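Just one chain follows, in the form predicted alone, and it is written as structure tokens.
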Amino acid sequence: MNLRDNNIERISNKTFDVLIIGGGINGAAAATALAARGAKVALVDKGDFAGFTSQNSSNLVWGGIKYMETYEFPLVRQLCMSRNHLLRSYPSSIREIRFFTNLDKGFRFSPFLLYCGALLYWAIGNFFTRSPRFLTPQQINDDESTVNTDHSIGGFEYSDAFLYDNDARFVFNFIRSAINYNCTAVNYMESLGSICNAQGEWQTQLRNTRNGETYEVRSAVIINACGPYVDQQNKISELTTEHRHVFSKGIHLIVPQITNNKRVLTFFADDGRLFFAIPMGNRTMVGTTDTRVSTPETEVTTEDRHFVLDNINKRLNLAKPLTEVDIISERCGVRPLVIKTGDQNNKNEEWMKLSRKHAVDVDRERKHISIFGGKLTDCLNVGEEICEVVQQ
């Protein structure tokens, strides 16, 4: 008998401390800490684990230096504290990596201010990392003359970290870990929906999405870490929660490499947000989009291939332009931003303003938690926060 096999026979024949449903970064992150402190943890997913959201990141693992432009200081700290966890705790898959940022004429704050801000963002860090630079555009010339400098106002080099690896492997790891503590995880395993009964006990009707077969588990608490699925999910199980998900569609394409220096190119594309040439090996990732969208599914249309591909033609120095032709692979996948339930968030400039903080909705009475949002680097704040709310 495998593994796999194994663990359903365990999963329909015992009651749970803790039942996590989605086995991506939240799940995961949640059942390894879990696990950790000697809960009888369950953790299921409906198709492969770290699946999904969590293998289509752009492999940043950064403080958020983004949102001090809305003034989340709170949040920014708390990301940065993360950030400087993970680095410590898993320097083999998690490193320090310099942002190369360049600015052109009309851009709505100037170099040095911006340089104040990194400065900033390196202190909010207990300068953590190596300290921001300031650059002129004579600078960027010299330092990557693969940037287009001939309207650059100059720019700023701060750090962050990076995967040295890859999203998916990197949560897959926390699984394993979760594994050794004696979780009982088991993917290809659809949620159909539980109930709570009288005796206060949850009951969640799974479904093998290999053959068919049906079990029930039961456990003392549910924790809905579906990602982008966590509304869906509340939906079958008839919960109502104080946030809901709206949903961005970002994507990355991957093409051949662009620069020999292992640093983040950053640049501010049309639509005013962060644009960047990460690199991945041998190639290079390019994007990201931030296009609304009404569902968790979503595809690369030619529409976000040109939005990225024009864009970064526009800001380097290339031999000849990138083309669709040069595009080796396409990673696309959508951030589940929390809002209150009721919230519309209709206009532009509210939507793009939206953090990926996450939110942990709690039914004390049922004994039923729901992970909203996050992202990779708050993955250790999101297992901490869990254990508490479980603890009490």
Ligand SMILES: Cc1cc2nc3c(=O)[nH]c(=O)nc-3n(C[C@H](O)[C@H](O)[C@H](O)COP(=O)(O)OP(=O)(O)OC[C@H]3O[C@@H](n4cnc5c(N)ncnc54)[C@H](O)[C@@H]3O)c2cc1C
Given for the second form:
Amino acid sequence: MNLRDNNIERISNKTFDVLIIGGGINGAAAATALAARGAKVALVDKGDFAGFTSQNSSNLVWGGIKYMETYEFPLVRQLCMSRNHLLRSYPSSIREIRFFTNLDKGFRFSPFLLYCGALLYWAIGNFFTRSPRFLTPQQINDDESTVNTDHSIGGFEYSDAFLYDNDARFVFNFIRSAINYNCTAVNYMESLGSICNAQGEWQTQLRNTRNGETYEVRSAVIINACGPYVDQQNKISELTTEHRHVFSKGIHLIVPQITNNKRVLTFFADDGRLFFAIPMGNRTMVGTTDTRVSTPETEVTTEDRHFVLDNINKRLNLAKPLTEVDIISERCGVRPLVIKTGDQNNKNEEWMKLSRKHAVDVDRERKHISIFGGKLTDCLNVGEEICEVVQQ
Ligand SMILES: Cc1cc2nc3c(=O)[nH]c(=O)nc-3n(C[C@H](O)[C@H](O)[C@H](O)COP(=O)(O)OP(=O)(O)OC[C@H]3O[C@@H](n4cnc5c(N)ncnc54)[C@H](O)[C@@H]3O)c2cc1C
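Show the other one: the form predicted together with the ligand, since we just had the form predicted alone.
Time for the whole complex; same chain goes first.
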């Protein structure tokens, strides 16, 4: 019998301490942390593990330098500490990488001010990485001739980290560890909703999406880690929460390798947002975008492709500009962003300022936990926080 069939047998009509619904980074980190502490854990995902948002990120493990512009220093500190922790703990998946940043004339900040910001960022991160470096247009030209310096006013270089293998493999390593700690993990197993019975025990209906068979699993605690589907899952189970999600679509295009240098080329796109060319094996991943959408199901549109291609072509000196023909593959996902239930956040400026912090909503009476938002970078904090709540 293969591992999945064996785990289906272990899960059906059995009782667990904790059932985790959703095998993206949040569910995987929670499963590992709980199983490692001896809890009897089951984890289900309606598709492949890490098959949704957690396979469509920018692969960055970063302290969130851009949140300094909105003065979110506690968040920057928390993310820097998480980055350092991950760099120390997972050296085979995560590596330090340099962000080589060029600024064009008319940019809202001077290169020197941003270099000072990078020094502060380095200090907030306990000087854990290599120090930042100020760059003149001439140095940018000498170090990275692919960067178009026609309108350059200089720039700076600083360090963060990236998942050089990729995000989905990183998540799967957590699931693998959870399984090693005796967690029962089953993919292609959808939760159809849960009810809390008279004894205070959760009964969750599951459907094998491969053959339509249904099962029931019982648990003392439920963790809803459905990413962009958290609200939908809570609605099915008739649960209300303090927070809810709104969605920001982000896309990346994978193109032939732009530079042999293993560093992230960093620019500010026409909309003023950070824009990257990130090494991905012997390819380069270019992006991203930030478009408000109303559902988790999205796709790359012609407009998205043009935005990314136009922006990268303007900022590089390529012998031949990149066109749609050069696109090897595409990534598209939604960032699940957290807002208070009842907030509207209709204005554009409010939208751009929405925080990327995670939130954990707990219904103590019914022993139900929902994880909202978050980042791959923040996964160890999410795991720890969930353990504290479950232990209480
Ligand atoms: C464009 C983009 C770039 C990003 N870049 C970065 C970055 O560089 N660094 C970083 O740290 N973060 C980044 N993020 C954020 C990060 O990717 C996400 O916050 C994170 O992956 C969300 O993980 P999750 O586990 O909450 O959700 P998901 O990964 O979506 O996992 C939820 C899982 O729940 C499953 N599910 C849903 N409903 C059910 C159900 N009924 N039954 C069973 N299973 C169900 C889904 O199949 C899915 O696998 C980026 C996000 C985007 C979109």
